[in-house]
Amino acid sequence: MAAGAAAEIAAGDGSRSGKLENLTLWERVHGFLRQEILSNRLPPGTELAEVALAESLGVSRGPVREALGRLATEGLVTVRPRRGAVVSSLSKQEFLEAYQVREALEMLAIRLAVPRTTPELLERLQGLIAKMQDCAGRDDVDGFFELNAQFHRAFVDASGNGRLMELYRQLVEQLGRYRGSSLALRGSLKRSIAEHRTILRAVASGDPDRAAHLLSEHIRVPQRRLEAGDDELFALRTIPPKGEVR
């Protein structure tokens, strides 16, 4: 566990403008463990023993048990009867299924978003692509990933559908832990940028069907490579070193 975790959970973190003070103890434990999981500081397969967690965080087992239960409902933790909890991992098939759901959600999102697109949104998306181009030129795949996520999330936010936004948030949090796999399976940052530009042109022209089709083809690239047998790339859990993703 990160240093100072017990103090942060027990007393709240004043550096966060007092927001934690209004949370119950189990909610603080949940928030802390959730961030540790999503950041891969607690990677898939990590054992989460109630007693050890309670001692390290300076709380009783009750808040830890409640926090683990909530994480289980979010798909981040698997609670095994009489064996304790473990950070959930995705199999190759589950990863593919998650990508299929992501494709369906984003196609719906972009169809809803195109009629609502403003000049300000188009300018923002163009700016994100320019920044992605810069990251690709510097082999900054971590920065590229963050900008790519913002590009895709922009259409979900612009859809105006709250339920869609929530489903998408939960899904990308699951997939976000596998961003090394996703980037390795995509294979070419330059190709990805070109595809983003084509998608944006369809959005700017006001053609939701073409935009949805192009977005679908873009999202299917990692799926097709994995279906073709690139299991070693799926096994990557961290961003590949500079120069390895082209």
Given for the second form:
Protein chains: 2
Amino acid sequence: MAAGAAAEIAAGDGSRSGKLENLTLWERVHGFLRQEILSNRLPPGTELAEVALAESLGVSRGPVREALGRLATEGLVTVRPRRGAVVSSLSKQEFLEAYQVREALEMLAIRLAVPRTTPELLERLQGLIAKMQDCAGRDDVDGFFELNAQFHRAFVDASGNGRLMELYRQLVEQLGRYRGSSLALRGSLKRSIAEHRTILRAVASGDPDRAAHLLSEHIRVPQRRLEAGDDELFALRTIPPKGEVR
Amino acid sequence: MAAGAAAEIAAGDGSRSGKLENLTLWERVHGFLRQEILSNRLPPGTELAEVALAESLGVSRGPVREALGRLATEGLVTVRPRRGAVVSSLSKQEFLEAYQVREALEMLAIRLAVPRTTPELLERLQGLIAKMQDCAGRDDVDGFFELNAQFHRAFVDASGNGRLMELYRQLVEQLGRYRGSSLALRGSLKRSIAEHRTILRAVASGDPDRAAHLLSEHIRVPQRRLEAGDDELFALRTIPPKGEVR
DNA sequence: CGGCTCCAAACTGTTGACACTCAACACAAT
DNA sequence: ATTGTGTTGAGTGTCAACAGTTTGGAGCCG
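Complement to the form predicted on its own: the form predicted together with the DNA:
Let us now look at the entire complex, which starts with that chain.
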């Protein structure tokens, strides 16, 4: 039912940029839908009919089906057996649960990253904090959020643990759709920057436990607010069309 | 290819046990293959051809394909585009990475579980330790391993975090296939029991940080041995040739 | 007027067939 | 003997069609 502007998934033209795209059809559909969902162009609650999608994208139902299956195991859509797929939405409870797991993963990441710290990493983190301050001064909330995400991801990347990176990526993807909520929850940008500085100091001094502890407190700031009960933030996203989830 | 003993997945009779199984075909295939892999009846490295599986199970390639896709995102098989699927095997490095993530998840679990501790939980844990001691006395290593898994899972279940439980289950499933290795790594059963007692005391006294720290040390015992370089344990499972099933 | 039954449209689950790719093997040339 | 090339065959990627189920509503009954 979505708008008709198809993205020409099935295009056979090889002129698309210099990089040769040897992806299978369902992989392209998967990537396309993933982008549509993550960018909130397909908001939570949207029903995804196989035939409609297939026609819209110019492919058969097979690849669409396969793509939906993959998205389901990634948690971006939920399939109700014989009832079709829906862009999944997180309840306040589920959001909180994912947030807790994210905290645990980041703590592991920073513990692993500290002994592997390089001067380049410290420099990069320092640069990110500086840019964050710029954004805070300009009230560029979107920019700040992006930099903040990069800051946190830097530790995960530096951990050297591929499994951890993969899990973290999936988790952040899901939580990212509620960026508005997370941001509103955070409150003062200045305080966040100060916390980042403190964390960076602990990392530079090579103290994994202290860094992990600080990070834990840092992450808990928005979590506590959510627990306190600002449900309205979710009312925006939780679209109760008709079909009830589970 | 593989042996013929099919498991009658496609059976349409509703007489199968009292429990009504309203699962779709691919869900049944998925569950079946999952069991086969986890029980090591399909050892790592086994090539899974769609046509062969489909014929063997009495279904079409569609459901098999879908099941393989799900297993892939769960990490139990790896699909090489246009080359088919293979039962995935963990390298020493990957095993270690997963182990680290498991540690982080369990620490989160015990932190969440401590404030929610009930007398029933403490009693259950106490009972598990007692049974472990029995097994240790009888040199019942398999029994001990099972009880140990239950002990650790108890905290995850008590955490009340559904997402955490799901991730933990998947992780343990994958690591579980290397049970032999993990066991050999652990060494003294008595020491393990003593550590369990100490952890239980910390939980009973309502000290999440201490419990988490103790758990961390407890989990790290086999991890350190693995880091030390006992690769031979993996040689057992890493089947290099293109050997046929059984 | 409200509730129940039955019917039809729509959609998913499944199947079998076709097209295409890649890997291995054989053979020829250096 | 080794390397490069052509061929072949197995097996995946994709499609269109069939069958079963669910949903929503029209019609009937209380």
